[in-house]
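Take a look at this single chain in structure tokens; it is the form predicted alone.
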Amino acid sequence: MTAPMTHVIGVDLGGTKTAAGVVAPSGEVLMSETIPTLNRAGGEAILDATAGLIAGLVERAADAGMSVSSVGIGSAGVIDASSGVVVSATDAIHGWAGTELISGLCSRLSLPAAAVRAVNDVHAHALGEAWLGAAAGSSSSLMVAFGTGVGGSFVLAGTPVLGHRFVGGHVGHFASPYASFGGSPLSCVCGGSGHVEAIASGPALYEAYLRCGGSAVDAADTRGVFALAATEAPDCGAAFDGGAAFDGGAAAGSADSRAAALRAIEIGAAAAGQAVGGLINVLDPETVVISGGLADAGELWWEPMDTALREELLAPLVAIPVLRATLGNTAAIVGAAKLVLKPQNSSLSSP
């Protein structure tokens, strides 16, 4: 006789949202649900509503007639992978350092241990493109995400590389010479400074929109700038925003504006791709995938962050391919789920 088809939960726990969906062996994502991250509630609240989005989806499962074996976690913060603890974290989840993690919400689903696993979201989301996404097939893989900040993973025999203390893929968190103005280094949200992130990441693109010249008045926030650079470089694709298209048009701004919001991009994107490209350098992957609302924001980023990054590579990896994530919101969750996909001898049961 068959066993039966054995399903998982893929948890994408952010600062904001928290996304989860049941994935089929095959990395299917069959149902999802998403949920407001309680990050100013504290880590109890957040694992309250977690386990009921998790426990929502199991029921779900059961009555379509699938069995849920484990649950899978890629979550904000350093999370430790071998007890599931919440070893740090920034303040867009407050009360989240510390937070008992895997044995809380076993607690809260009457799970034994062994039933959940979880890694920090960067790892979940590179772990996915590796098997599914962009880089699928890739004996190893380096992904580097450039968004609200900067993170990374690299995958090798497809497991992400966690480190020592689970701090591996803090890509952002190195030095970057364009990371600095006025001949002082640039201040890092992580209490560092001059940091790839202080110059590479969304927020940091419209502080330097700002030190351009740029008014407020004419570019708000990140995406007002793509959208002021695409009146001088119409074709420059997508705003950031994770990819959603705008009308170029609508942001004249003053000329002033419009060449800082195109220099601010090219600083920006130049100080990724050299980030990158050094990275390649140091790990040697068979793949590169890019990944984050940058990386979604059309040629007017790809193409300086993709000169930047061949420019500053060895010889032997000129050829590198270099190539945009594909699974977009659901990477983390297909990420996650990998982490326990595996024959099980049990099922979950809903709550």
Contents of the next structure:
2 protein chains.
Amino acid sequence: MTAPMTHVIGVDLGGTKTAAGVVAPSGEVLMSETIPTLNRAGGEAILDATAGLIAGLVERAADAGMSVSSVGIGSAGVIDASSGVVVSATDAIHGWAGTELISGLCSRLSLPAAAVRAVNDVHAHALGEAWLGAAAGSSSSLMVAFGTGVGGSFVLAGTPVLGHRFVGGHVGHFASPYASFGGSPLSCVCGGSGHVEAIASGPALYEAYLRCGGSAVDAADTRGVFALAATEAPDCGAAFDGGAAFDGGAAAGSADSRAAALRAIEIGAAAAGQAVGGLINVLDPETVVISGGLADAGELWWEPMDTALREELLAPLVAIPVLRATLGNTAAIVGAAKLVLKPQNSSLSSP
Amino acid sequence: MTAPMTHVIGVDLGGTKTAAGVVAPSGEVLMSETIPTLNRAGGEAILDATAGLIAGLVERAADAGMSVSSVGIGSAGVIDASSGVVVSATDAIHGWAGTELISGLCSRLSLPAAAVRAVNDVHAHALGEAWLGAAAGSSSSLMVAFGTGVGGSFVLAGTPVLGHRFVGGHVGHFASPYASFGGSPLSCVCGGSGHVEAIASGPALYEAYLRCGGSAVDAADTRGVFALAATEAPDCGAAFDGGAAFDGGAAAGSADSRAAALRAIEIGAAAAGQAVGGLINVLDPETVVISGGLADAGELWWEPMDTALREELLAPLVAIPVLRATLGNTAAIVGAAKLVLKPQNSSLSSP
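Alternative state: the form predicted in complex with another copy of the chain, after the form predicted alone:
Expanding to the full complex; the earlier chain stays at the top.
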């Protein structure tokens, strides 16, 4: 037998699901599996399930003649990358804060502590994009993800800037001039107010739609707002949203809702772009990567985001590349794997 | 004779004056000199004068038995630290942009290119504070200076994050909810609008004073606004600003002016604190250093700045140290010197 290639496992542990993959030194995800995150069962139960997921992949890899040496994890929450403990987490994963992520997995998998590394999932995501995605080849990159929340990571010389207390990358939590209504700052999920996330996240965009007079009947969530905005402007009395068109009042309401949808997207996108533009002036990354559900929502969001971003930039930065993330769901798996992959050695032979 | 200690020259080249010092490996500034920056004479004339300043110090150092091996420069403008060229600069130094700072000094001083390094002066300032000032011993620090402008630097593991195009640290150029008046964003010196610098710099604070109804007679500049704010609230008709008190109308105006001064300081300080607090959430530095003229203006500015800063912070960051800069005018000299100082070797002997 030839010497087996050293593969690793990359894990993306999020609020609703946990995905893991066997990752080659090249970054290729050779096999993967996803399980629901037991987000109401507590930290120990999640560790049990995650260890089971990893063990299953290690076995499948072994069956294919590949040895797995170590595990990298990108996890929701503030992760102490040095001790491997979950410093804090939102209630999206009940009982996650305080969980001993690294030692808990090591004991379950009989691995030495040095074989497992963990960071916050957004940092893992950004590291994946910096290594093999939209920012591949850049000496530094700033990724900002606009989705359920707003988060990001500044990757410098191949390493995410985690921060002294591992809190770095909370790019959704600085003040935005857009994050107010009726003269008062909007509440932010962090407990503060007036932050970027309070106006530029997906849920915030939906709330802006409601504040702009949009009806919950016409759009039940952020996705619905985009669907509504993407419809043709209704002719007077013409149907454009199915059943409601038969009711004259609701049809008028729908026209208002469509205007509200367009306005909410415009505001959320402008707030997002303004925030990223300001961060570019502060950090001057080689490449900027925009990710998350809103980045995938199409030109209706991207165009005003990009316009607002460019308006903020200092003159020497106007040509900066601002790119859509390219790795999709595998970004955090690949980035987590990168944490434990040795610099690639091209002399390694296949089995 | 014992082997001479290897000293270096640190230069702080600003818009109005250029200071340089002979710096020991310990960071001690052993001798220094200051000349006016020939800010209307063009880049070559400034290089001539700066080379003369450096040569004079090298000679004085030699007379004292010290050899000088290299020169570090912190300069106004965006400095390409790799090529040593001034990428861009404000009109504060006429003709500075495009100047070949490193090669120009090397040829004038007959030094090899490797003996001279240059960065932007704010980065040099922050590096000085990170090395021997308020952030000494910290693995990372964020310095923000509030003065004629608003600038900063994130120093990570002993190195300022200069940015891919050397534009990093422009922390005065992101959006501030405070930077608007009458619903319109305030103009920023960068050509943009609504930025932190447009409300939190010293000149911006003076403009806020005028917008708040303060009179130019009662305070002619930012310093005057602080002097006015620091006076006791006037009794009805009592004099508190000299001559103007003899004029009933002016005395009433002075009371209005004092209220405007207090309000302008409150707004400028709150904008400053909110901005720094947001940056802390993004970068999570071990230590934060506040510098510049406004940081030295006393509790009237510091207290509302600190309050606004703390309001922004995410929970795991509430105990972060926010310190006043301690090195004063020598910070940039010391930081510039650090660029070219070898890691200190305690076995070096005095001459």
